[in-house]
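Just the one chain here, the form predicted on its own, laid out as structure tokens.
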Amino acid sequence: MLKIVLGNKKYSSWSLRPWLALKITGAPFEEQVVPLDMPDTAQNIRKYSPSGRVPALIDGALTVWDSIAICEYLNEKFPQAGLWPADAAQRARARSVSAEMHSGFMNLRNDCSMRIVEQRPYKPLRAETQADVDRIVAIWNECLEKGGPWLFGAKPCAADCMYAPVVSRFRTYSIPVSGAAKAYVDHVWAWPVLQEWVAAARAETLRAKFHED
């Protein structure tokens, strides 16, 4: 059986992404949550992940690490799941917006860390962080012009998994969006598998000082 190694569900946005992709495949899997910000965190993660970071996917003797690499592996292992769009042009766009998420938006990440169980009143963002928000909303609007309700059609794909933590950040920090982007935020937040993750996050008792402070 597949096994995925995760950080705390309250905080680990990178763990959430491939976990959602696994849910899309419908394949059974085990979870191993490694508590973050503990004296032995790095040591415990390295038992599973050669990069020393979560997430990591273990399939027998094979370990795959990094969120996008895991999504690509799952796409090859479960092609029927449709983790990337079937159309070549749409597939290229989905990979492009996912890669942009993977490598960018550092101001949003730094200023609005993932606290998926919280909701805070809106405070104006730094200009650089607002620029990240504006670019994300532009990506969503462009993708949703094709019809939605997901970024690339009628069902979720890996691109939606990549942006789900952003949806949680928009909600946590009450970042205002409107129109198609607002509808997308509401739709992703209501996604039953995402709410399954949120419920597990609420049940966690560990307070990770670095992530909280």
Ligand SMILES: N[C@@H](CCC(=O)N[C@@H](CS)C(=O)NCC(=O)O)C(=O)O
Second form
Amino acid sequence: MLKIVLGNKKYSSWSLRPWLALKITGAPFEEQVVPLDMPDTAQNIRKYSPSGRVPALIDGALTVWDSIAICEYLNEKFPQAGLWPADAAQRARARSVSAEMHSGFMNLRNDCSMRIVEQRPYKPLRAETQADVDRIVAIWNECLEKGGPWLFGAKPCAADCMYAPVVSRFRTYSIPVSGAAKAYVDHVWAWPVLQEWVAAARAETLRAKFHED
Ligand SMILES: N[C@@H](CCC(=O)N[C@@H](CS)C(=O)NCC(=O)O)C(=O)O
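Same protein, the form predicted together with the ligand this time rather than the form predicted on its own?
To see the whole picture, the full complex is given below, headed by that same chain.
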């Protein structure tokens, strides 16, 4: 059976992304949560992941690490799951917006770390962080012009998995959005599999000092 190695569900945004992609495939899988921010975290992660980072996917003798590589592997293993759009141009766009998420938005990631079970009042963001938010909203609006409710149409794809932790951040930090982007935030937040992750995060008793302070 496939096994995915994750960090704490409250904080590990990179773990959430391929976990959602796995859920889209419908394949059965096991989970292993490695508690973050512990003295032995690095050593424990390295038992599974050569990069020393989670997530990692274990498929028999094969280990695949890094969120986007796992999404690509799942797409190849489960082509019927539609993890990328069927149309080549749309697929290229979905990969572009996913890569932009994977390699960017450092200000938002640093200032508004994922705390999926928390809700805080809005505080004005630094200009650089607001610029990240504005770019994300522009990406969403452009994708949603074709009708939504997901970024690339009627079904969730890997791009929605990549942006789900951003939806969670917008909610946690009460970052205002309107129109199609707001409808998207609400739609993703209501996604039953995302709510399954949130429920597990709420039940988590692990403490991660760096992420909490
Ligand atoms: N580029 C990686 C980033 C993975 C990453 O930074 N994971 C964090 C947890 S969200 C981690 O493993 N941190 C190790 C640690 O806290 O010791 C990916 O996309 O999977």
